[in-house]
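The chain below stands alone, shown as structure tokens; this is the form predicted alone.
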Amino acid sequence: MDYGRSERPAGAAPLPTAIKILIAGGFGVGKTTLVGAVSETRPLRTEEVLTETGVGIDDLSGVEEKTTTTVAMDFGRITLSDDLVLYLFGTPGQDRFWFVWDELALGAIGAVVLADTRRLADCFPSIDYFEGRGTPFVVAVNCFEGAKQYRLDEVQGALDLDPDVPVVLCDARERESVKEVLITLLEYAMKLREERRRAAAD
């Protein structure tokens, strides 16, 4: 008898497909909030209080009231259907924690780059990273109160994105808004995967 293998009972429902998604973006853009808003389980967070150690390193411009920061990752889970479960990994936003990105990115089907129009340039490191890896991503503009609103095509142009890369509005505090962003990413990632499969077959 093979004690190293666990057999599923006959007639048992198939296990759902697990999909890994990264939530990226600049410091203080709302990644932890987004994961917490949509996760059906209590999200795992690795936040630490900002201290004098980060003075001159962490840019607090536009987020002066922020008192904590993610130092490793945020983790959450959402079930979209009986056969589809998403696992969300929120990346740290500061440059000094970039060394964990490669580990977090392993096996990810795609990424959400969360954007704040007040600090749009903070998106560029994330966008460059995913473009370099060939990882599908969408840009989700987090609608902060009091921030100037721009047309989505203006955001796309400012970030110099490929015209096919989806840019959407969202409220990182609202579960349904975040779900729509994730669905947009899944549809885009599946579209790219099919296009690549066809290109390889030609």
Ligand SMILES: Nc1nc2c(ncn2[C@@H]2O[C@H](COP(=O)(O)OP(=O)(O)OP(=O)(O)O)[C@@H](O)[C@H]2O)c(=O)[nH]1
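Here the structure is a predicted model, which is why all the values come from computation and not from measurement. Positions refer to the first chain, counted from 1. By rigid core we mean the largest C-alpha set that fits within 1.5 Å across both forms. First, how it differs from the form predicted in complex with the named molecule.
Core-superposed comparison between these two forms: the CA of residue 21 stays below a 2 Å shift. Residue 83: CA moves 2 Å or more between these two forms after rigid-core fitting.
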Second form
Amino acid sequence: MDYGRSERPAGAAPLPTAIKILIAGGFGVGKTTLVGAVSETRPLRTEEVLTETGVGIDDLSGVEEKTTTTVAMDFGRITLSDDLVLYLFGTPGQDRFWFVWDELALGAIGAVVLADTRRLADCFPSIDYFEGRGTPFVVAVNCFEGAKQYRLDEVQGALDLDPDVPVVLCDARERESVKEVLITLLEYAMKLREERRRAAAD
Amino acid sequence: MTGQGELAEHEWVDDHAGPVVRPYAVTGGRARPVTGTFDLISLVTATRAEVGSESGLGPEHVAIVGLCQRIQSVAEIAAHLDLPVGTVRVLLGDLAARSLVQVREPRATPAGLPDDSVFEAVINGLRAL
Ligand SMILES: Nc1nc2c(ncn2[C@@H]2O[C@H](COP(=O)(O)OP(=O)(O)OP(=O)(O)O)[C@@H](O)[C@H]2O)c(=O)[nH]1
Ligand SMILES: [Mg+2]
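Since the structure above is the form predicted alone, I would like to see how the form predicted in complex with the named molecule looks, so please show that one next.
Entire complex below, previous chain first.
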């Protein structure tokens, strides 16, 4: 490729840096709502089409069947400055789409796991996933009306989290609340990096 | 309430073969781009104000050049054109091979993550929002 003869206007600013944060959690916990609360446009949707080849079990002919599945991801964009753009990606809920998670998690600076105290167990798969990958994450307890209020340390205990993992309350509909959650995640991710660097130096 | 709209979108996506077959037609059946990897958040900008009817370019290629007059991520291009990400990657590969788009892959250190200054800039940017 001929990089020398760029047709971009001379003096055009370099392209910004893009980073991403994942928003995970169980079905209907408020992932899309959270993305929409801080994004500059309403959440966008993108799709991956997956083709799986398999032999149908009920199919006596044994003919190979191709099944296509569409996995949808919601995402939003926050332009932080001329040279920095933040993308928030809601992870697809179904456990069988782990490989889409792998693509999403690659290069992500961290994740927010949304939890609903009425069904805490729904966020176990997300927590297991990010723990396993070493992706920094915070747990944000989305306060739905009518849900019994738990103390954050009770949630921490129930989720069997490393005591360093931040657990915060949030309202996924409120921009300020979501901003706070994201800032908590970034500060925690920086702290973790520092600790890992120090551990590596020892 | 966006509930109904979302439901309609789901139905459309799963509806028969249409949306699955069309992306294939768009790329001429190709599954991989001729060049580039195109992360979901790779940023793309057009190098020209428009492209004419250059040989081998379809309407979707032209649409991408139009969209990328403003910087867009791969995910945004896919969402705006209502095409699967894999299809958009193939189309972007064609455009990159002709130097019609410039692509910036996400900045990462060898460890796979952006450097500290990026974290600080994000925190400050969010506070100022
Ligand atoms: N009271 C209250 N309701 C919320 C909150 N966040 C989301 N909701 C509501 O909960 C419902 C589900 O929210 P979504 O954002 O669609 O949840 P989701 O996690 O994207 O759902 P799926 O993508 O289907 O898994 C919507 O009706 C929201 O309005 C919250 O913080 N408080
Ligand atoms: Mg959703």
